[in-house]
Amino acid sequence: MAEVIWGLATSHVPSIGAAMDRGKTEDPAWQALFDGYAPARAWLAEHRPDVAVLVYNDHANGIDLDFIPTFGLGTAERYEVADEGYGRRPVPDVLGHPELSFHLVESLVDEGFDLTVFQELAVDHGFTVPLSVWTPDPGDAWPCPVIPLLVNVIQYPQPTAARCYALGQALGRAIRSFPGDLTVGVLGTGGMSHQLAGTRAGFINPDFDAMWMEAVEKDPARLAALSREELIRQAGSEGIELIMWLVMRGALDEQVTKVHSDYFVPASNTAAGIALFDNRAPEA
């Protein structure tokens, strides 16, 4: 039986990847952000899973805006890094795990989640930046195969927080029902509060972010009860990405151990957060 051993929530701001790619992580504007990643990176380096599932949204780079599925899952053996218009990031392509992917598709469809299945998919910064937050120097390959799980957060109507939390719970059951002896890490990405356009462009809400950071650990059902409109009001139009953290949290056990968290403002025009949870039962 497969086991979810940890969950990682992290922002996927493209400029975070650019700062890493251009050697700017120790610049005064960036150093505090990357210092805040260090404890999580050290712990993750010692707890490498066999496979990871990464919950993210595409930004019209791998998927055309004419076709935005509510939920999608990749089943490919390999995912190329997308060129987002200024050359692809200098990071490795991503190896998939088709066997676990097909099991997840079947299990989630049987639970009522009608997924779009991607046999080919290019992955953009929404996918590669979280991998870099986890592993800043991957060399020729990321630490393990990674399965993309896509969520629509860019076109109305986005799925509700409750639906995303339920998807995460179903994902956890699906992983645990896989017959192979695998350890699995789950990443939820996006956020935190930010709005990039309109009259509230530049909006950040640290108080809401602090509430979210605490509740995602201790009371995720509270967050799942938030409406789409309330999330956008409190976190900004792009802050609705936080629903992807709930997919990750739903895949974990009810009780988790927080390993590390950190919060940084601003990364570009975004509040950036990281939260790492150990999903294994504490030792007696």
The other form holds:
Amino acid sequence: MAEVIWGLATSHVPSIGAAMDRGKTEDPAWQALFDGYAPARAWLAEHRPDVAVLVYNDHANGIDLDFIPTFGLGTAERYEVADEGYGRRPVPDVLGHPELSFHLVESLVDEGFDLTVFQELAVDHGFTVPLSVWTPDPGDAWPCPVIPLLVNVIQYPQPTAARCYALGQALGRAIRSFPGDLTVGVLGTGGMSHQLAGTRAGFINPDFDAMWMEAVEKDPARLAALSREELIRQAGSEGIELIMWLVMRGALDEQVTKVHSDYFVPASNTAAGIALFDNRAPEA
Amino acid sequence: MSTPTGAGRLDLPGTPIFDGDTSRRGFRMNKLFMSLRDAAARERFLADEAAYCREFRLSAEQEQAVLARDWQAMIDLGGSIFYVYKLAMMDGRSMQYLGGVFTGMGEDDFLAAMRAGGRRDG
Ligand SMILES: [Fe+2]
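The form predicted on its own done, now the form predicted in complex with the partner chain:
Now the full complex is given, and it begins with the chain already shown.
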């Protein structure tokens, strides 16, 4: 039986990856963000899973507006790092885990989540930045194979928060029903509050973010009840991508142990958050 | 919440919603922006921007917005910020620059507001 051992929520702002790629992590504008990652990175380095599932959205790099899958899952053996216009990030391509991917697709379709299947996919910063948050110096390879789970957050209507949470719960069941001993980490990415366009650009809502950070640990059902409109109003038109944290959270147990969390403004125009949860049963 | 453009359309002040209508309107322009990921395409675009816009069958207004780098008009005419940003990147413009345009604050003041913790409603 496979087991979800941890869940990591993190922003996936491209400038976080760029700061790392250009050696700027100790610049005054960035140091506090990266200091805030350190405890999570140290813990994660000690708890390497066999496979990870990473929930993210593409930003006009791996897919365009011809097809807008509400939910999709990668089944490839390898995912190339996308060139977003000015050369790919200097990070390794991503190895997949087709066997687990096909099991997840089948289980999720059986549960009524009719996912789009990606047999080939170039992954952009939405995917590689969270991997860099987890593993700053991957060398030639990331710590384990990683399976992409895509969510449409770019074009309205995004899936509801409730549906994302339910997908996460089904994902957790699907992982646990895999016939084979695997440890799995699940990453939910994006957020926190931000808005890129309109006269409200630059909007940040620290109160909402603090509420979200607390509730994602202790009361995710409360977050799952938020409407699309409420999310856009409170978290900004791009902050709605926080719904991807709920997919991760749904895959974990009701009770989790928070390892670390941190919050930093601004990463570009965004409030950056990180939250790491240990999903193993607490020792008696 | 009452607009003629379709059920469920949100109406939040100062907040463009990239919905189906908008995406349909901006479809070809967004395709043009996405094509700019490729260096050879950028070269062709820069050699004759108007011809490149016609190749992608932009409307006259969209072409005008692109040629004039009227970022707000691009959003109004159906651009997705993630796609419009490809053109901005080509021009060496940052998301903070665009934020300065959309808010009318200018890049420096926008950046200062972000560093001070971001902007609030009201
Ligand atoms: Fe995103």
